[in-house]
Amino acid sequence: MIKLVRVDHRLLHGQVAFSWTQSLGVDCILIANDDVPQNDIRKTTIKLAKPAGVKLVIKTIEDSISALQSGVTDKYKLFIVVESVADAYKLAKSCPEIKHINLGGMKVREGTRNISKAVNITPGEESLVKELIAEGVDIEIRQVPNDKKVAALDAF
């Protein structure tokens, strides 16, 4: 069961690893990213941030989609973390069971505008978010579970 998909440019770090994992009651974290599986430094850093007692799986976006579609992840309370809105979009379009996406940390990049304390979004990303919302996906902005939940549409 997918509990949450989170977009965070830092992927797994203290705030995500501990506050979200506890709040959601998950037993497995899936890092869905095309760079990390072959980048040993990033992979090691992510493994260091993993909370005790929680399974960590690192897969490419396509392998993540395949695993989600095959049902092998169904036995887990799953927290999926991606690095970008584009990656979250690919997952949500391929896996209709994704009903909730959290925008947690998106750094300043060329062409972005700030829509919350830690979220900076390009016009293209905003279009993808609006498309998913129109298809019934709940997209919210929050850094940590105790923050006030802000609907992404209210921030645009």
Contents of the next structure:
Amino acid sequence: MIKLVRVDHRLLHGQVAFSWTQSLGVDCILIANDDVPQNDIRKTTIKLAKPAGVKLVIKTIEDSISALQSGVTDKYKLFIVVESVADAYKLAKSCPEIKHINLGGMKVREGTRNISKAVNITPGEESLVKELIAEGVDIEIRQVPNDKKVAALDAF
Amino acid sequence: MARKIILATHGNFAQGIRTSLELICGKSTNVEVVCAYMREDFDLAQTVEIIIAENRKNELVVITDIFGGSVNNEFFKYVEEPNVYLISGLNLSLLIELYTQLEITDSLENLIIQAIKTSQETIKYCNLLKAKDEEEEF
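Now show the form predicted together with its partner chain, given that the preceding structure was the form predicted alone.
Up next: the whole complex, starting with the chain shown before.
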């Protein structure tokens, strides 16, 4: 089952990986990203951040969707990490099982506005988030599990 | 009885690493620092004595910068005290692991042994690390 989808522009990094994995009780992390499978340095750093005792799978967005739809992931307690709202949107649209999305880190880019300490969002991303919320997906802002959970709608 | 972490270093290292800790884990209330030799009149023996005396009722996890350095040696005089736990080789991953589990652990001794083991494993020559060729699959 999918425990959480996290949007983090740094993808998997040490302390975050550790804290979320522990708090969610997951046994598998899926990095869904179109760049990492062909970028050896990014791949290496992600693998180094992997907590012990957890499986780590790296796939493109398209392959991730195929895997999620095929049922091979059903036996895992899965934590999915993507780098952008657009990627989270693609996954959520293709996999109705995705009910929770966490906005953890989105850096400052052209046209973004700051809605939380580490979260900067473009108007386009904001409308994608609103669309998913309207479809019943719970979208929250939180860096680490101990932080207070803020509903994305309240931050807009 | 409260649990406290004392960071004790030569110069401002202790202060600096506490800033790093707080950036990652949020504001701390139970981490104190000793930045030794930053003033002409700094008296290490007296500073340490006061800390030990003021914390008779607390459990103290003291982390110093370097094994065999004067700061470590001064605290070493108190390792027979049942409430003093002394560690040398301060680094951020060690500190984070100790800090995040300080309040929840049943055994400070086990926590310290485990945290030292994992933080030792994080010292790497990164150039030698390459992504393993085999990829994990579902």
